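Shown here is one chain on its own, the form predicted on its own, set out as structure tokens.
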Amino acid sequence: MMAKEAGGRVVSRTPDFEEPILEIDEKIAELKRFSASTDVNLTEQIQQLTRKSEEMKRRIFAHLTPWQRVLIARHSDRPQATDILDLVAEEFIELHGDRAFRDDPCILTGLARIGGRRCMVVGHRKGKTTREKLACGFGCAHPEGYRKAIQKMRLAAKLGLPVVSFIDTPGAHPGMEAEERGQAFVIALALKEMADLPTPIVCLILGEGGSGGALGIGVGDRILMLEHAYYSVISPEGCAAILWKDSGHAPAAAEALKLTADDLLGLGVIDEILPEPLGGAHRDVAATAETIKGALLRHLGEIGEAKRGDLVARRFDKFRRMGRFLENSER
């Protein structure tokens, strides 16, 4: 089941291709309830349906199209930065405000301890309830959010702490008020600050990685990406509206944009794909968090051994190499 937000963006609640899996899972749940209430042993039937569900998941998720991955990345139950932090951080102290206009709740910043390692966390927050989603602009940050991120990353460098960035946004806030307060300038400033920041930065794309809103906290020494996340210069709907004058061509646009983790690893945009539980991260948030925690600690450990001067130079060179290709001159 899909729904559309204002602007035509498709939001995935239950993607159509997942419905056969959900039907079987509902039958399993029904048999378990019946067995518990009547003391009838239905273990064999439940096991058969469980095997059928697992096989269906393997078959469907082994051949996902780029558009289907976009829908999974937008799934309403997909874990957000706050969910992951609750599971991986032994400690977290949120830091607020941009010292200029207001505290944008869409950008989450704070001091954390993950696996005993202290760090500064910066990330997008979409919200859970309707009230929270409205307050967070559905994950679309305002300029003051990026200013807050910049200030907290500067603080991290001053304290000698690495930065962990959780990316999950359809894009920066598109409203007139955001433009009036310097949206483009502040995102550009964030890119510059992260490029020059003399402390390790690990970025992780959790779900949606949309346009400058994602890139605004996406410059790092290591760029990691969950298996079914996407990262793109524009949303598929926006691309389709420009090229075909019809957002209904979003699936074709998703194919052309090369926005999947596999595509981006091949292009050298990201450094590692983190596998998700079978059926997507929303089916086992705890397992997803454990995978993320292990990857973050591993990469922070590797980057932390570099000298600060070398760190910035390598980061600069990393992004300079993106988009560089060799052409075969043979005719």
Contents of the next structure:
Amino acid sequence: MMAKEAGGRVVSRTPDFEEPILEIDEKIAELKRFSASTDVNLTEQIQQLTRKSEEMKRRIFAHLTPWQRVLIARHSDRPQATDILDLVAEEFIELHGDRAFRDDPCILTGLARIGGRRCMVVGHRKGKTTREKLACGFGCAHPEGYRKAIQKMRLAAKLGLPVVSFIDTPGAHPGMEAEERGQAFVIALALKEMADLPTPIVCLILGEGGSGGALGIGVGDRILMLEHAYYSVISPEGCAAILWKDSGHAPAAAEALKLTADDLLGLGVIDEILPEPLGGAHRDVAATAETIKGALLRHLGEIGEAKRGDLVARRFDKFRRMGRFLENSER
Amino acid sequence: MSPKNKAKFHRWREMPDLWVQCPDCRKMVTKTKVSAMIEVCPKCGYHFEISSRERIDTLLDPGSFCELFADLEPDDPLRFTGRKPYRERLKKAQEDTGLRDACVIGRGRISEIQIVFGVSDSRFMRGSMGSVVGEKICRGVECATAERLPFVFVSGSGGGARMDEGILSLMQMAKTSAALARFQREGGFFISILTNPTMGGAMASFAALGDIVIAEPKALIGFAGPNVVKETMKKELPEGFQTAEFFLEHGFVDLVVSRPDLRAKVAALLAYAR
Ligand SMILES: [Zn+2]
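Right, and the form predicted in complex with the partner chain of this protein, after the form predicted on its own?
Below is the whole assembly, all chains and molecules, this chain first.
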């Protein structure tokens, strides 16, 4: 089920393929309620249905299409950076503002302690309530958001703290004010700053990796990705509109763009896929957070051992290698 | 139609090869006058798109250009098929332009000053940045770093990214920005020249990172395309939105220079970096 929201963005509700699972889960919840209120023992029925639900999830999630993954990545219940932080950080001190124009709530920045390790967190924020979503531009950051990220990352480098970046955006904000304030120029600056930042950077694509808006906080020593997240140069709808003049062809575009975690690992763009609980991260946020915490600490530990100069040089080499072309071939 | 225009119209009808209609002011102008101004409309100053060859011929000292990395050719890493396979679209673009991809890089001179020079050709898949464009820019920048030469790049890219190369196209933004970061950290001097249009992934990476950013008059510049912005805002965009002059006013462009003056201006700027 899809619904058009303000700004022409397509926002997903419950994906169609999830509905049979939801139906069974609802039935289970109903039986549990009934059993609790009436003292009737329904354990056997509940177990049976739970098995059926698990089996169905396994079946459906074993053969997800790229488009279905996009819908999971955009799921309204999908954990956001703020949810993950709540679970993985013992402390989080949010820091605001870009010291130039305003505080963009769409980019979350702050000092955090994760598993005893101090770091600077940057991430996208989509918001939960309608009011928050509007304030956050539905996850589409303005130039001041990227400038804020740059400013906090510089601070991290000065304090000798690593940067942890949580990516989850449909793309950078495509509005008039964003253009006026130099969206393209600020994203370019962010890419340059991250390439040069003399401190470890670990990026994790949580949900949507929408084009330049994702890359704007996505240049790092390690690029990790949740199993059902996507990362793409253009939204499937945008691609379909260009290729077929019809955004209804988005599923075909999602297929062609090779935007799933498996594809990206194969193309050498990401370093590791973090598995999600059966049925997607939104079905067990605590377990997802646990996986993320383990992976972040492991990577930070590994990178932390490199010398500062080597670190920037290695990050350079990592991105320098990206791309495929032919050379010295016969014509 | 005034008698004068009528006469002109008839002259145009008789000799269509000598006249061209300006897409901006819609006036008929003679090709010789346009070409004398390096493809600029003498009536309104509209800058026609020019090929990489013409750009090299009109900006660099005659005969000074020596192409580098000319044997790089695009691959099809995604085996991308939209309405047409990427391979077919590439083949057609190659046949139409005689280029292997949308970027030409080499050594050259402007007023005797040695530089590394690059240009993206908007006729080749709208000048979009795929792996070859990204790689050539990086190699050009690295050549400039090694030889301690200024880097001058003329951008013209409608969509910015080469959609057919998917995420690898996006990664060229990071790659070119990283190369320029290293170049500039070591004291390299980069003049970025923006032509109509420079948008999306090209604008949000290397093209924006000039130590000096020059734009040609009225060039469309920006991140999101005007149609996307219009759809987001649900209203008409103001006159002159996302033009060179607009970004000059908002503080993102150093200079707006029309094409006939460009060579002299770039030479004057380069003289400060010797
Ligand atoms: Zn004109």
